[in-house]
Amino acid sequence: MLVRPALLPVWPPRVMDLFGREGPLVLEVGFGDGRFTAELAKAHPEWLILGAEVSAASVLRAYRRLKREGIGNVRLYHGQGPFALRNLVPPGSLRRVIVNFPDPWPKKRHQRKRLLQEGFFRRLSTRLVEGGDLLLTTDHEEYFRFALEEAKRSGLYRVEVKEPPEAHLRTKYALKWKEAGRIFFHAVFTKVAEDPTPWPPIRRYEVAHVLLRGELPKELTLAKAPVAIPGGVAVFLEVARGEEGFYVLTHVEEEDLTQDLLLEVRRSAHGLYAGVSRFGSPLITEGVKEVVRALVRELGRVGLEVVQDHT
């Protein structure tokens, strides 16, 4: 029921491999505690629903709800919706996307973080089937108008403003806002054309480590300064000493993907190992490889020499 992209042999997986059967594929971005997801799955047992949610606590609550209610046509992914769309959904396979009460990022300087922008609508068109659609429900009028304009700017959708379906008003936030007397807005964005630009899955790698020659330093100090990586930024958060070496907690933000992972600097049979720990099954991306290179550069400053580079 939980999707772990690092364990999937290929991206995107076939619908059959992910669900064990074929059927209309639906993506819900931001499923919260899963009450709407569960209701949707029971109302449409023929649908195959992939949910994406950034809150770990919400994923756990939704997982427990689905398991308790015996729902088998839902798969949950802990992470950002655009990542799931790009890497877990085959091109031209998605029947519907549901976005209920997305974060409106109301401050002007934060609007670039909004999900429903022209670029997203263009990329979404490569994953939707012909006539597939996106359903948006929100209580934030300014963001609603913003999304309408962004979709129209793409030229790839027919946009219809409608009354929200009753089921969409039974989410956790809808019930909260209904009590507060807020007004709700709803639109259907139906694909009428497709963006010609390919949107392949993120490239991932098997390994990201370097073997070095020299003595393990007595101390390892890394500045908590941003490290530029392809399409994002990383930060070395904390260094801890262990029996065999050092562990470096590292925060990595790339396009549509955020990871906290462990890097290791430790003794091995072939020299000093500097690279990614397997703890937590991190995704090895170009950004992660660049973080390892940054760590190795710091180790070079204390006299260690590269013997084998697997980045």
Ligand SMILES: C[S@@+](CC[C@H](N)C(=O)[O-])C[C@H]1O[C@@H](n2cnc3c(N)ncnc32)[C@H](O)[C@@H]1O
Given for the second form:
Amino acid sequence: MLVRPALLPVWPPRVMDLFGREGPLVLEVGFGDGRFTAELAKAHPEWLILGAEVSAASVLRAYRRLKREGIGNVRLYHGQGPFALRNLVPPGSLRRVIVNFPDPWPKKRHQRKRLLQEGFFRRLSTRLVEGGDLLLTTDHEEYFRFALEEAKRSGLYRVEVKEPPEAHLRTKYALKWKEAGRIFFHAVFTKVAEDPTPWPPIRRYEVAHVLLRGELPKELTLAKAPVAIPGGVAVFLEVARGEEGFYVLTHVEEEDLTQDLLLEVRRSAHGLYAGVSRFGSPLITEGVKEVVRALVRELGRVGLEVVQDHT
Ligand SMILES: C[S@@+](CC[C@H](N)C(=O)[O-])C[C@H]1O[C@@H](n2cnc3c(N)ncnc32)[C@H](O)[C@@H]1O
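With the form predicted on its own already on screen, would you show the form predicted in complex with the named molecule?
Full complex below, order starting with the chain above.
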């Protein structure tokens, strides 16, 4: 039920690879505790529902709920909605996107963090079927108006402001804001045209490591300065000493993808190995490969020489 991009046998996955069958595909972004997702899945057993949520605690809560209720037509992805849209949804295959009570980011300087911006609407149009739609429900009038404007600016949607469907007012946040006496806003954005710019999925690699020659140093100190990677940044957070070498906790931020992964510098049967640990099943991307190269450059400074480069 949980989608782990690094472990999927086919990349990018087809609908069949995620759900084991074909059907109308629906994406919910920011499903929170999953109570709406569960209701939706039960009301439409033929639908295939993909949920994306950045909060690990919420994913766990939703996962337990779906399991308890024996719901089989939902797949949960722990991460950014746009990542799921880009990589887990084939072009022209999405019937609907549901966004209930998105984080409003009310401060001016945080507005770039809002989900529903022109760029998002453009990219979404490459994944929606003809006539596919996005349903937004929120209590935040300013964000609501902002989303309407952004969609209109894209020129790719027909926008209708409507009464929110009853089911969208039973989410955790809907109930919270109902009790606080807030009013709700709802809009349907229906795709009428498609952005011509393709939005290909991120490339996934099988390995990212280097074999080295030389003596492992007694200590390994890495610069804390951020490392530039394609479309993002990485930081070596901490180095720990293990039996066979070092483990480097590394934070990697790429577009719509944030990972904390372990890099290893250790003795192996083939010589000294520096590369990504399988621990935590990280997704090996171009950015992750670049961070391995940065680690290898640091190792060069302590006298280790590259024998084979698999990055
Ligand atoms: C205000 S809560 C609403 C939760 C739920 N939809 C509800 O109505 O009860 C917003 C949710 O969106 C999640 N979220 C924020 N940005 C996200 C993103 N880019 N991708 C996926 N989830 C996101 C947050 O973690 C949070 O759970």
